[in-house]
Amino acid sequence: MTNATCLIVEDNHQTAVFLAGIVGRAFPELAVRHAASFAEAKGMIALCRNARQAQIELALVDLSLPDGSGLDVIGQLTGASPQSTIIVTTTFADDDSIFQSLTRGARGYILKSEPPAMIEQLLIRIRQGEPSLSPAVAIRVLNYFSRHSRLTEDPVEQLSARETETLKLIAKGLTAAEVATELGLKPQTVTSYIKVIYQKLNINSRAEAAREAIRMGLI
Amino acid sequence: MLPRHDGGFGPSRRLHVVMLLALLLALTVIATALTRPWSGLEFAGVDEQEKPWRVTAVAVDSPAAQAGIAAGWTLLSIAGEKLEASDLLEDPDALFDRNLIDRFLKRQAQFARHLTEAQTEFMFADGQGGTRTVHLDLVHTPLRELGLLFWVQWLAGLGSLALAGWVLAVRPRDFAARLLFISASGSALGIWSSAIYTTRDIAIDGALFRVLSIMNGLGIVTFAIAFAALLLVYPRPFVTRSAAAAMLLLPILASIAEAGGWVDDVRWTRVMLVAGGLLIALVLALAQWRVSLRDPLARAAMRWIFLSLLASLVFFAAVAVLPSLHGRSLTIPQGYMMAFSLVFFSGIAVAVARYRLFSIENWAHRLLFYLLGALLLFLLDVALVNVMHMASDLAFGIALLVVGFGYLPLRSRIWRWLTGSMHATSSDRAFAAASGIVLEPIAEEREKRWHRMLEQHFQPLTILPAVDAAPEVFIGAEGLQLVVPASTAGAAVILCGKAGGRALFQTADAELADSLIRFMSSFGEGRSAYVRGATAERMRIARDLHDDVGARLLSAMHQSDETVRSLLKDTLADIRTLSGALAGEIVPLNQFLAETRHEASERLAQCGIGLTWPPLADDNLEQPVDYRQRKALASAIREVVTNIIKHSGADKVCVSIEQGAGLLTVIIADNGRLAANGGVGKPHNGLRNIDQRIRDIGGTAHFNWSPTGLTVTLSVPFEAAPTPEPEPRSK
């Protein structure tokens, strides 16, 4: 029998306890495990994969770890258990690192400074596939696609007109609900666009990595 | 410059040919000198009126020494022919009269014939009342016995010819170079011919003497006339080439007239023509100097020509006039004076070859100062002796003192006059300007200042952009241009015409430009290294602030109650802005507004308050927002939103942004029912904070309470400033 687990990668003990409390309330069915460093996280990911008993359903990853980057933890996780929902936890909306973690397979991000109730809500929504997007990250996603759409003809790797429109409005500071009003859509439709944007970003960056590897003769 | 047609002959090849020819001629001169009969006797000379034929020295191993002739004897006759004082004359020119010269030459021929016979009879007075008869077998003059006087003249001729030959090799099609060569050839001909007969032992063959004498006349007259012709066409042509060339017929005609015996007094064909030619040359030189005022290249050439004239004058004064002035008789043979031609032609050659005319400043001017000093010394000495009737030694000492102390201050004035830099700006100022240029952050402005500095320092006629310029400073078009390569200050340029076209760019100018560029480069490097270091340090502080302080605030936040938490949250937002600013983050206006809008929208949405904030159009919002403005505006808007959530009771908020007239205005209006009450009393603490923050950055905050709600108007100065170049940033 598998034991669904939430892995919290966080070097600050108080914050880890704080996050564990929120996860406990939001997802009581998940067993919470804590890793305080990249090495510990790596060990736990390997352990879970080999034992096949503790499936990592959810991972909250802090990007700045004492012995490495959270980005590498995300890389390990997407390799070991692709079905897990990876959420980046960060003190600041550091746009570059958030964008990078999204391209590596993170499904969303939360700011640890938000009130616990809000974090709880965000976690639930991300896990349901309704991630939020900040204007600064939206601008980066837009730039990324406008740069890389020239490289591929595959519609799976490109944004649709509606998705692009959504991103542009978010980049101007509108929330998902406001985008829906602006475009005359249901809020759920906009949320699904954002979800698709996240997926395409991930697919696109994987495809790009593959193309790069082929170009460099690695594959 | 004239196009050069080498005809398969490069300048160096031509130079070799010319030098070889000059050397061959010089060797012919030696060969001719070696055929002269030689006894080994030296005589007192014409200056000693009593006994000019008194033997003063007998050469070792000479026929005379072997025959036992001793110094102190006086030669009376050769083969029964009595000797006269005039037979000892170095140059028959001095006799002037055709008949006297003819008689002199006939006697020379007669003696020479006797000297070549075996056992020629020499009769001496032995100084003790007796006479002695000696029979001598004369030999050809041995090489070692040619004497210093001969060699000085030989070298002077060769040197003049070689200098002119060099010019001709460099500029073979140049008419001025040809005239110079003709002048120098004349000089060489004159010097070499006189070298043979002035250093004769007793007599040389009459026919040879006659030819040499005519050649001597032809040579010196050609020298003077060709020099005058040169100044008639160079640097500025006053007459046509053919007119100048026609002048050269004069010496030829004069020589034909002499040879044909139609000249009674050689002063007409020699002294008059030489003196006249040189006088005309001097007048022409002054005229050339006048017309070259606006032509720096011609000016530089004329400086060299004057320098040569002056040097020859000083040389002449030192060798010929000074000794006689100081009571020593003029015993220096005229041959030694021929060395002046070397001095003379070196300067003229440089002027005509236009060889590095721009570097005159470096050493030729110094030479000029010494020459001027020497001339002053000479003139003062002459004046003191002749006018003040001072003792010659005392006069010389006083002249030396006066020139030593008086001439030095004069030098700097002469220097300025010569270099043509009327408004010499000090290079110190140039360097000060250069450091300012390096510190100028905007490239266009930097280039503008660099050009302004070049203009002030060199005062060129124009500054042109240089295409494909070499990476080094160099002087182009013989000093008319200074090519300055690309540097930190801007693209490569060509400066044309120094000091408004009146002067040539000097080597010192090129050196200054080069030093300036090197200085700016190293100064700029030093500065950017400093900036890099400072940036790296700032980045480190930003990272520490961001990571460490942020993490600590966060963990404090997770253990505290609601009021402290919201305070800490705002602090974290400030730290984010602060560390971003420290790391040199550039936030454009649209990004700043989007983030502010996003934050407000999310917060208001959580409390069920509706927001109307029309997003701005994309264009014209790319200019960066200053960190202080960002911080003040973001906190103020955050505070207003907090106030609305906590105190207003509003359910709708309207935000609009206006930009223009140097101001950025944010208007936040709510429909709070409690606003009217809040307006009666004193403003909230939070609102007073807002007012303070906005005023700190030079803006204004207005709060307008009305029954329909509160309207906050925040206006801050916002200029669309030009973007400076980004600093090098370490990652």
Contents of the next structure:
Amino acid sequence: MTNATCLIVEDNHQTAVFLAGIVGRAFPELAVRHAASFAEAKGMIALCRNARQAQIELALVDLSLPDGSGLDVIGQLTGASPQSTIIVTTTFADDDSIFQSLTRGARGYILKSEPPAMIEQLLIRIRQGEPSLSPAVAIRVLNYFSRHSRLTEDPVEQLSARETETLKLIAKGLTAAEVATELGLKPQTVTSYIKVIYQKLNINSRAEAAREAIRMGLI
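Now that the form predicted in complex with its partner chain has been shown, please provide the structure of the form predicted alone.
Coming up is the bare chain, nothing alongside it.
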């Protein structure tokens, strides 16, 4: 398709040029567009709602932007263009960044410190429907699920229906107040639910809550 586009969201110009070169080799059929901020990315994503504009088939998104988070870019693009393949390209390799990105809709997570040839090969995997994960990221994901596969009790059975609904919403990034509005509850009630959820699942953060929600098939 002549109107197929790759959107690179990256505030460092040299890195954007570097990634554009790799995309050009891996996907020569894609036109490359660059956004250096969340505001620019948001404007370009809005265009994909118009059928006459170039559709974003691939997006490489940095998590650290001067005016916002790449996580918000992922959310915007997932809502506007569900068919887009979103790959995070970042220097952050912590669990929170990885699982929040995957929860929001990213289908790959590549560390910019990888050799150019490896980044190109990881992107090419998209053509075979394979996830584009840096080795270090893949190991983190596998280790997490390996640890939790040893749990003998089904976590779904540990939670009540209301607790399950709460977990699903906080894993998507909603605050306790937003969850309360969504479920028609008082914020204090939601806060109590969250405490119980953390205790039952033996977790301590929203990142772990997102991982549990993914493992339980809630999102």
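Not measured: the values here are computed from a predicted model. Each form is matched to the other, and the largest set of C-alpha atoms that superpose within 1.5 Å is called the rigid core. Numbering follows the first chain given and starts at 1.
Trainee: Core-aligned, does Ser192 move its Cα 2 Å or more between these two forms?
Mentor: For Ser192, whose C-alpha is compared between these two forms after core superposition, the shift is 2 Å or more.
Trainee: After a core superposition, would you say Ala41 shifts its C-alpha by at least 2 Å between these two forms?
Mentor: No, Ala41 moves less than 2 Å.
Trainee: Superposing on the rigid core, I want to see if Gly173 changes position between these two forms - specifically a Cα shift of 2 Å or more.
Mentor: Passes the 2 Å threshold, so yes.
Trainee: With both forms put on the same core, how far apart in Å are the CA positions of Glu208 between these two forms?
Mentor: That residue's C-alpha sits 13.9 Å away in the other form.
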